[in-house]
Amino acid sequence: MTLCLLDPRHGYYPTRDPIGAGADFITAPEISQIFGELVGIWLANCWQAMGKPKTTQLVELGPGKGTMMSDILRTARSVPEFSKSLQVHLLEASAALVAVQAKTLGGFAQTINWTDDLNDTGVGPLLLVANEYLDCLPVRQFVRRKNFWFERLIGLSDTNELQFTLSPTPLAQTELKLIPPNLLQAPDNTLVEIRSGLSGFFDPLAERAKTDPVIALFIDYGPTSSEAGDSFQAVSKHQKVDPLKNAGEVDLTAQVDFAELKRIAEQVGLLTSNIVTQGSWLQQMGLLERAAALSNGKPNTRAKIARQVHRLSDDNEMGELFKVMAVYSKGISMPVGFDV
């Protein structure tokens, strides 16, 4: 996944702009401006909970076309002190998308900084947002056979085609901790995915939290509790395709295990919110009210906005599949939007 997505010469993200109706996939901020606006309102509320610091580092992981950040910064203008406090940092691997982001965000007063290191995001209070970022982080897969766990690998067939295979050696006892505890004794042929990279993902946030308040928002697709199953997939032109074909030419993702995310964050001393569905979170943040305001006096756009709201929040669209969770430092109350 790392090679196919991030290789600087042949990788998927560094060599193209993959987002949009005519590209490979579309994300929630591209569906409706309301999504980014509600994230902006949430961030302003978090800033107030931090004590309204004069300088706030605002970080977005994988900011796409810069659409969500644009909506966030536009919304922030309604709280001038908050807007003035922001220093913006974008973590982006695609040179093509950096150019798009620079154009999208060029009209805002805030200085936009690009980096590939979460530690390189200024000093002071930190607000972080990550929408559909974690699903692109590499996964490992394990299969249970005859009471042993074997890693599922990718090798070459006799005709030099990529194919799945199993390691001939079962996992050592010390590696069994990689398997979620509730799945360790699963039946034969059970497949489990884990993101080993998450173990160090929260370390910079935990270190930052020792001196400054930190609040992070994660929105992605995946289950609330650890589940077995193969979710590794490739997407091209909005269609699922074989993930082992056309390496570097297609997007690769896998579902995010939010229970694992929560457990790892808490292990390093951070607090976590309830895990809620995207539909629930958006409605708690004022989705329907904002849609009504945008539709007011504009009958020609009412049906379009209704379709956008449906796609973002309906249980059969993104509303149930996508989950939302906040991670934050001690001394801060659970942020808004997470009532269950």
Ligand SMILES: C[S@@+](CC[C@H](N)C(=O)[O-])C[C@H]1O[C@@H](n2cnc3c(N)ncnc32)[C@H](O)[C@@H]1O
Given for the second form:
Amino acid sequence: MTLCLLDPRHGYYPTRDPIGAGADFITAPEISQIFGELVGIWLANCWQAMGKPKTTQLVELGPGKGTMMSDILRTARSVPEFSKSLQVHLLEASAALVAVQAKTLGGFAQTINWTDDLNDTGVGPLLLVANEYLDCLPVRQFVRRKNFWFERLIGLSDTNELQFTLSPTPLAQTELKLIPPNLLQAPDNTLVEIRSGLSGFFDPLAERAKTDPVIALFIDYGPTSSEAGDSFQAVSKHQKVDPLKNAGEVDLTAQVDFAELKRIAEQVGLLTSNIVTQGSWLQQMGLLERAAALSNGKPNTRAKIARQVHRLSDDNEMGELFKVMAVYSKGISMPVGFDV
Ligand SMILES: C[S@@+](CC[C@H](N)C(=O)[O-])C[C@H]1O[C@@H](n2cnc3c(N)ncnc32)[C@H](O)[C@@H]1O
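Having seen the form predicted alone, the form predicted in complex with the named molecule:
Then the entire complex follows, led off by the chain already shown.
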């Protein structure tokens, strides 16, 4: 997954801008400005909860076209002290998208720092946001056969095509900790997916939380509890395609297991919010009120915004599939938006 998505010369992200109606997929910030605006309001609220620090490091993981950060920074202007406190850091693996982000964010007062290291994000209080970032991190899959667990691997067929295969030997006793405990005794042929890319992910935030307040927001698609099943998928031109065909030319993701995310964050001493659906979070943050304010009485605008709201929050669209969770340091109370 990492090689196909991120190889600097042949990988999917470094060589293109894949986001948009005419490209491969569309994301929430590209559907409506309201999405990034509500994230901006949420961040201003967190900044107040952190005691209104004079300097705040604002980090975004995988910022895409920079649209969400642009909506955040524009919204932040309505709280001038918050806006003035912000130092922005973008973690982006794609040179093509860095160029797009630089263009999108060129007009803001804040200096933007691009980095590939979460430790390189200034000092002091830290706010972090990540929309559809975690689903790009690599997963491993394991299949249960006759009381043993085998890793599902990718190899070559007789005709030199990529194909799925199982490891010749089962996992050793010491490796069984990779399998979620509730699925260890699952029936034959159960497939379990774990996000190996998350290993150590929260360590820099936990380290930072020892000295400074930290609040992070994760929005992605996936379930609230660890479930068996294969969610590895490829998308090209808004359609699901075979993930083993056209390596490096198609987007690869797997759903985010929010229960696993919660466990990993708590294991390193961070606190976590409830896990809520995107529809619920957006509504708690004022989706309908903002939509009404933007609709300004014109029937065409009203209909367009109603379509955007539906897409972002309806249970049959992104509203239920996508989840939201905050991770934060001790001493801070649960951020807004997470009532269940
Ligand atoms: C699905 S896009 C989401 C973009 C944006 N957050 C949005 O909502 O429109 C994933 C983003 O994460 C970046 N990305 C993926 N894997 C990454 C990695 N390991 N390190 C840094 N950026 C990564 C991609 O280049 C892209 O900007």
